[in-house]
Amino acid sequence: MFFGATGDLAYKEVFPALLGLVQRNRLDVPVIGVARSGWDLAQLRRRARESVEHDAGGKGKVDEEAFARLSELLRYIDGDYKEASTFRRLRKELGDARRPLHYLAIPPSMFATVTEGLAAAGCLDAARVIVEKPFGRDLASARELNQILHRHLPEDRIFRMDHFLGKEPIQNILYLRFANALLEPIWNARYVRQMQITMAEDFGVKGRGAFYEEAGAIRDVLQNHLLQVLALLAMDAPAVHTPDATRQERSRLIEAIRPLDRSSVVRGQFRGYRDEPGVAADSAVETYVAARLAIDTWRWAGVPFYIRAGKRLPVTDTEVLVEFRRPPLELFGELIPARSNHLRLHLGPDVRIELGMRVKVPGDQLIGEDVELEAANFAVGGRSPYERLLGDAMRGDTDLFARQDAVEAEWRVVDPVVGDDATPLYEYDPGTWGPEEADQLIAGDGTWSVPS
């Protein structure tokens, strides 16, 4: 079952995702969505067929055989996740169902209250639990959502979803690295001199300024999307391939990541941002959020990582910059730039590897000029994210889902520096790389890569 039935993220995601499951012959049971909206069956049978056709670009695009398997599957419960009548009917409807799995589409606020229905009613039993990002708001109420899920789940059946670990893009980070020799020898702090990641988005909250308000650049990707994708980046290599041994190489990454402090981060908001339906006219929330962290290993011990999100920007892409250290003798007498080696990752809307590198100019002269090697060109496909990661929860794989202690430690890295008076805001322009304080940030180190 799914909590949150009627909500946007079941329209945008969620009902794609099942109809993928079905066309797959991976999913052959009642879906059960639960929602306080006021409707009924066909209601939701309805908005599950305008989700699947806008997911395909308009009507006529729909697998017809696989959506009418979906809607056989569809059964729709409407209540109070407050009151205790609603998980009875809860509990009914999954008849001698034997491990059920709740999925809680829902904002977090509302998390431990399904949690405990769901638990009292005795929908628990054998039972697995999605929940999604942001696990909590900061590091306590993380904390107390995870007591309240063990007080009735181990952590093998406790699914913390964030969707980006499910991208294809983030998948190839892991096999980038571990599937190819020459990489890990200079994957260290001696030959790497700086990392950067980017996040950038050219469209603004889209009409979500309400949930916004209550999130931020900071809880909405930084610590969660970007600290995993850090973790990808810069874990030791797994000793077995299990899901466990490479979730476990994750958290070992993130807990070593220094926490951030005030000298660390930039926050900005957009001009315009306060315009939006839902923002207070006074909001101090962040919707640009740069920050320098430093990660305490032998490996890269001395190394900044730089990473910076926003909305309103010049363009949506999203990437990786490695940085290579120059050779310790330049013999050519040449002045050349720090970034001439590189590897960069773009991890969406399409994906590229390129490798930056400096060669020689035809001519007479030892003269170079800088060139990237393009070592991947495609568009992103195969199956969503929310396809392949509810596919994963059915199966009970939790490789692509997030630990108690990783989720633990990804607040304590942002804990001091979450809220409106933890540090300054600076307001930037639409269309702009945000507030010039973040170059600042970085020129000890020199620009930020700019995504082409």
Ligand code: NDP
Contents of the next structure:
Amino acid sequence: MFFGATGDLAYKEVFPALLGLVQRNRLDVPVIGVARSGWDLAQLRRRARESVEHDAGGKGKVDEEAFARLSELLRYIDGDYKEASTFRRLRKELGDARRPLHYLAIPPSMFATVTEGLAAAGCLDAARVIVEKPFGRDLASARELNQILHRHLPEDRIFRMDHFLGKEPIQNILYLRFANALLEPIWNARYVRQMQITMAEDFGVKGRGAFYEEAGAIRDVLQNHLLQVLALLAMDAPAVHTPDATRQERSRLIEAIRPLDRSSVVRGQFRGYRDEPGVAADSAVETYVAARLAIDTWRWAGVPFYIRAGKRLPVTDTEVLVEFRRPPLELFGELIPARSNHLRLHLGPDVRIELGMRVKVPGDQLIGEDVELEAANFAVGGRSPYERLLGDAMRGDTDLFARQDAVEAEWRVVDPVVGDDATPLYEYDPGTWGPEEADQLIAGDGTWSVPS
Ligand code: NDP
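Please give the other form, namely the form predicted together with the ligand, since only the form predicted alone has been shown so far.
Entire complex below, previous chain first.
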């Protein structure tokens, strides 16, 4: 059951993901699109066709045989989610499906309505439900939504989507850390001076101003994607013998993050944002956020974690920088730069790992220079995050979805700083690295790493 089949996300991500699942022989059950556009099945098929052509980069590049199979699986039900009759028709269409999967790719204001509608019509027995982001607007609303879902479903049948967790380079963070024994001994406050996560986008809101007005950078990417990346970077090794082990460790780590406050956050808005369609003329929504976080565990006590994310920045790049401490003694009469030893993970669109080292420059003297050892483009290609996550949900694998305790802990971290009045808003020029107040935020620990 695919709620929101006529929407933007369906077009951009979901149909290509479904096609991928068909290609890999992982999808052979009916996919029932549900929306209220007054469409019929032929229109839904056309939309699916446009979507996969767009994704493939042209008409001739679509796998015709797989698309024919996907097309055969599609069904369509037209109806309003606010009406009980819609769900009665759904119940009929489900027939004797034993374990239906309902994907709520719909406006967040509809999550509770659709869940209640499904429950009332008897569509949730043994069913699984995927809930798109954002999961709540703050801690209170996230708790409320969790309560509604739990009235009808146990936790292991709820799949809270955070597509970052389905990305290969992000899964590689966990793999890299725990498949290479040399990292673990230095992955702590003794050797790590600071970590930074930068999510830079050189584009703006791409015509989705009305959507962005409801979100802002803190709700859109910090509360969910970037705190999950932080959890992967900082968590302890999972106990591999339990099915929920990785989620457990991610949740534990997020629970140890100290809630943000005014002094640890800088919000920015690019000049021109208020002229975007759908944006209020006096909007105080942030298109940029920088935050300094602390993790209160033995491993990380005293280590600052900096996160910044913004739109209309100079480049599009998401990267992690792990900065190691300087050698304890200056043996060579030169002051080794603070950032000489580092590990940099470019998470997309380019995927690279760089290890920063200091090496001697040829000559009589023991003077060095910084170099980077680089492994490039090893994790590109393969399945899209949506294909990966939809496939996992169909199999009941919850590992790459956010658990209730993690989502609530994420909101606890950002809750004190969400909302237009919670912290000041600074303007910045498009094409720059955000407001200069963000440089002051990090000044005590150095400078922001600039993705290249
Ligand atoms: P859209 O507004 O484009 O689509 C919403 C869908 O829900 C449409 O299919 C619409 O049907 C349907 N719908 C809404 N209200 C009703 C109703 N009362 N009865 C029946 N159908 C209804 O939203 P998006 O696709 O952009 O987003 C969907 C979800 O995905 C949201 O939770 C969003 O936060 C999340 N998301 C979106 C991303 C994106 O890039 N778009 C990225 C990441 C997450 P109809 O068209 O017939 O009205």
